[in-house]
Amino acid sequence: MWALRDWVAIESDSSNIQKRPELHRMMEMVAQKLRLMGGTVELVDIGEQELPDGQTITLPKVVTAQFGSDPSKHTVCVYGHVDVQPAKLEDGWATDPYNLTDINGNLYGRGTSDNKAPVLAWIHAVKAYQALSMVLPVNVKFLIEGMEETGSNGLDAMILAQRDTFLSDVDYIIISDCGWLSRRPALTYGTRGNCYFFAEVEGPKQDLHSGVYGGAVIEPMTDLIGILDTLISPSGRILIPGIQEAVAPLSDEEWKMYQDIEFDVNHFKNKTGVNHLMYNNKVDLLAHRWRYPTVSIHGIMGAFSDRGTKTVIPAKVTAKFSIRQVPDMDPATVKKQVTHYLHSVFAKRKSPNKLKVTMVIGAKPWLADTQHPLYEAGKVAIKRVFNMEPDLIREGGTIPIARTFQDVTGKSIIMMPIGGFDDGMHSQNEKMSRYNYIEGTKLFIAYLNEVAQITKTKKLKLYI
């Protein structure tokens, strides 16, 4: 574990540029431990990232890796990252976010989970190969970034820029920055995407006093929470004419294979603290989770939200919302849609402020067909080390890496969890259970060998 305690101890968070420094030191403690291994290793500089106030930082190099190059095995690249979250202790954790505990079984501490001891796993995975004086069954490559939680700046330039030098004889790509839907063993085939948007409505040339000029203007606030109001139903249906009816139906295989999952729908209802979930049987919110779009109000931006009272009628407010994508949404389509419905529905309020719509993200969708040989191969490793079938689950959120991968490389992908489904990701006291950790690396050992015994000649059959 001392690996992992030495990683967590560095505050690899991307987004607080004074902790930049750190991060760059967690890239070189990554390239380190795999030119220790005799990895073929490079940092990558993938340029400079620029602040609102206009300076440029620079972005946290990117790590690759190569272990072994023979033209007769398949090569996998394992994608992961090392950059975390914001934690403090007085956000809540029990223990140092910064310092490895164990408690019960269970190593707590910031990164943990995402992705800092899957990386790891990976990395010794790769190791005890080479303890056992074994050669790999594969060639491995690693391709290890430090920006992820931020949105990955400059990875898809890297991408495009390696696809013909070091991604050209990739056969199969690897994520592992995801987590179990229960205690039992998952392979996730899915990720949903995201189209997130802001809708600005400007009335006055500066905000005014509510009690000398309330009743004589017509608010920016009124109006914009008016059309917020019709972007979805109380019950959860977007009412965006065009969103709901370009979503690929829920095929009798869909519907089979989420009854069988290992899912317990109260326990969900009980960690989220809620007294009502929009549905109550395991196969609908599963389904609403994963592969049905879902509209989410996040914020308003120019409103009064500090402590205490203030009587402003705010001159310029601005909504953001996200629209998650679905196959088989389009995320251009969508920002049509949006824009167009939201136009239409300002107009019937005869408003004289004026409103504008901006689509600031638009990621697609991943899915992968369980039936590959990588799927396969991925249920016979987890039944040698778990001695159980695994479910195959999708993700509710968003990985755009995964939809790059596929955009730019046309390579197969696999999501390989190995996380639990109670490691708090991006919550206080984010942990790693030692179970999980080992068993994992344990799960990557044989995957590994498991991947070897693909036959060349068969392909990932993409969806798009």
The other form holds:
Number of protein chains: 2
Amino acid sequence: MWALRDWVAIESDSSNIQKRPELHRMMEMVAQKLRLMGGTVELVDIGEQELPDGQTITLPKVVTAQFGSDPSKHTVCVYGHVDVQPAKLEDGWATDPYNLTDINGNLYGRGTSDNKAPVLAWIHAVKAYQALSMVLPVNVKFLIEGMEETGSNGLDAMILAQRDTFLSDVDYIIISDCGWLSRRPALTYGTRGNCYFFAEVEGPKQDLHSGVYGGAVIEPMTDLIGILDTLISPSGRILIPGIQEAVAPLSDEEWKMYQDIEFDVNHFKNKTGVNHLMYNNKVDLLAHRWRYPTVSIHGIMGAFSDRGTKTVIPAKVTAKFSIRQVPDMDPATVKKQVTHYLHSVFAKRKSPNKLKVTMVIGAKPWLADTQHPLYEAGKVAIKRVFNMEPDLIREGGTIPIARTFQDVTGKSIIMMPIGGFDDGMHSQNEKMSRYNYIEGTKLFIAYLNEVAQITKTKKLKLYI
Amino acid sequence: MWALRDWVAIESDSSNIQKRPELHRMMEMVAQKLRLMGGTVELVDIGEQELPDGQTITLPKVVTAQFGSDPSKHTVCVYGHVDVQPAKLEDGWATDPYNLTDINGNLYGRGTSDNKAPVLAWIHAVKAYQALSMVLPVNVKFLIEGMEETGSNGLDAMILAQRDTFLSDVDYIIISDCGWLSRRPALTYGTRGNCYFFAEVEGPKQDLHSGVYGGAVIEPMTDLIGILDTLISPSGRILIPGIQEAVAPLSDEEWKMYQDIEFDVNHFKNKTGVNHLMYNNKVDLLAHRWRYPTVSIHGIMGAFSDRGTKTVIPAKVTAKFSIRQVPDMDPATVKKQVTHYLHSVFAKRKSPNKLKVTMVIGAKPWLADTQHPLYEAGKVAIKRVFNMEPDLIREGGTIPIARTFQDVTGKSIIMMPIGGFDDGMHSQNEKMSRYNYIEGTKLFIAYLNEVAQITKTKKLKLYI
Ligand SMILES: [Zn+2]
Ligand SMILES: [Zn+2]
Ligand SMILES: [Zn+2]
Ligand SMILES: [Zn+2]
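Previous: the form predicted alone; requested now: the form predicted together with a further copy of the same chain:
In what comes next, the whole complex appears, and the chain from above leads the way.
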């Protein structure tokens, strides 16, 4: 608990460049902890971050560590991050977000569940073996970064660079950067990808006064609203031709699996605070969060977005929207479909303005085989610690690093969350329960043991 | 010229509260100038401004002054403002915006044309009579404010309070806070009003992650885009039932008047930088800027509007749009029409989200009779100074103070601009030409003389 208190006390907010010294201190603290445990530790320089104004700032180093190097054993690499989302008491926190506070068995603080406690739980798992003077059943490596919350800046290049060195003998990658779906423990076998688009409509050469020019020009904002309105139906159906058609059909097996998952639709509805959800039965709701695409319009840049009543005709407006990717969608194809569709819709308007559509992120979905020995080992470990079967779940969000690990190393990946379903990652009053923290550590201890049982020569199959 | 240099040097930006001391100094400077000329001057306290954070800041005082009080003469009141729009060299100014710079006969500087030089021209006009030891042909009052650019905070109450005192003996109000349409001098006889709306769609109780919740909730942004898209057709037609129907038909007389106005459509098009305008002939273009309503969507508050790629589902989004008002529209009716229409369109979507429509500004249009003796006097004065007939023009924008003066005092108003058509009010490189400044002063001298000729008992007719 003391380590978690120390870690949470550091405001390692990677989105705020003024907190960068804190972030550097955080990485040092992680490295020092692993060094004191006798690990072979490196702080890997991953270069600099370019800021919007053209200046640069040093990225937090990535910590790599190694415990054991017995070539006859499997080697796992635990990925985690110790940077956090922003948090201020004024945002609506009941307690100081950087002062770990224990209330009724819940440990409140920014970064507890996402992702400091899970990283510490893995460290405690290794320490437990050491404390009992037992040799580790598998070699354990750590790869801990400090830029996850802002897009893992610099990590892809680092992974590529270390493919044939630090990562060369890694057999399996373990990620514990997500949460359960209910009180039942879970293994996560899929994440959605994300294609993020900018649609820019440009007209006059500068912003115009709506009194003086209103009625004289076709306003870019009107055009942009017009084309955005063709993306989604009122009920949430995607209207871009080809998108829905590419989605892998829901199999009976999958339906059955979803049906068996423990998930309280009403609790979920109440948590979001909406009157009714897009789908009111469990299977449809989970399927649309995990294995169907969605379009979200995030906002518009260049228009008036402040309080007050500015009477401007914005000259250039850029909509930001994204489409969550699922098998068998292909970002390159989605890019073509969206671009072609928006341009054809725009052409019908006969507007004098110019449209530019760009895809700025094209992250593929990730999907693992739940029958893979890594997952089988996970089920056994969960059964051992919690005395129940795990839910096999997906994440609606994107964890691009899983896909990168898979594409670069070709190794198998498992996501083994220990965060609670109500931990409030990225929200106010983030917490991790003592129960999840302690039982989670036990799970990791058990899991290392189970992974050691996987036959070394067994042929592995993974959906890519 | 020296007075203008001193005035421009003061950064009297009323939108920036950090410049408030400058603004106070500006008002003092105006008062002092008028005092030195022997006027009866007051600095009228108009109270405080409430800031968004609940704090208050003192409003700049309003300067009132009086020259002459002969009850046998007409009394005119010149309204003007000495606050300015924001300006920074980095915005793209060729010269320091607060250092009056003379280049080829143009005086560059923030606030030159809007509205410091016109105010000074009026002061010079009074001085000219004094310099020639001539008595003023009419009593001249000044009412100079310092909050025009941010909505004339406090002025309505001040005008109401002074109706039976300072304003009681005023016969005519003169406003020179606009510009010509071409190189030909102009008199302005109308402005459009403005109904400014907020349309707020609220769904989840807080912003959601689009990965985790995308596909589970009907997003407020989708709903908002959907209803905004029903306001205007791609070609710019207003789709809200009842709006177009309320517009006074264009008379043959009006058409003829527009036809005779000097206006270069191509120059206007090039200035805006668009490929083609909404209307390509002079009459339609002018008519749609001046005497037809338009809808402009200014932006959306609550959505993501920064650079970058945030994956948020905004929980509450508020569109800001406004409808320019023309005779015979009525803001109270427009409010009902818009609210009813948006709610009916929204109801068809069967969304779980909540819509709230509010009209936050309801400014009526203003229209004067161009045959009114005040305008006839203006035509004669222009003929005398420039040796040509003025264009009779309107402003597409709103000058709410005209309407307030009219509603509170019941007195007649004339707008007599001296700013050039290309002065760039509110833009970078704002200027006033020496020519307009000097000839404008002459025009005001001549105009005071012409106003003195108006028969005191003549019955006046004004369109309200
Ligand atoms: Zn995380
Ligand atoms: Zn996170
Ligand atoms: Zn002005
Ligand atoms: Zn202005």
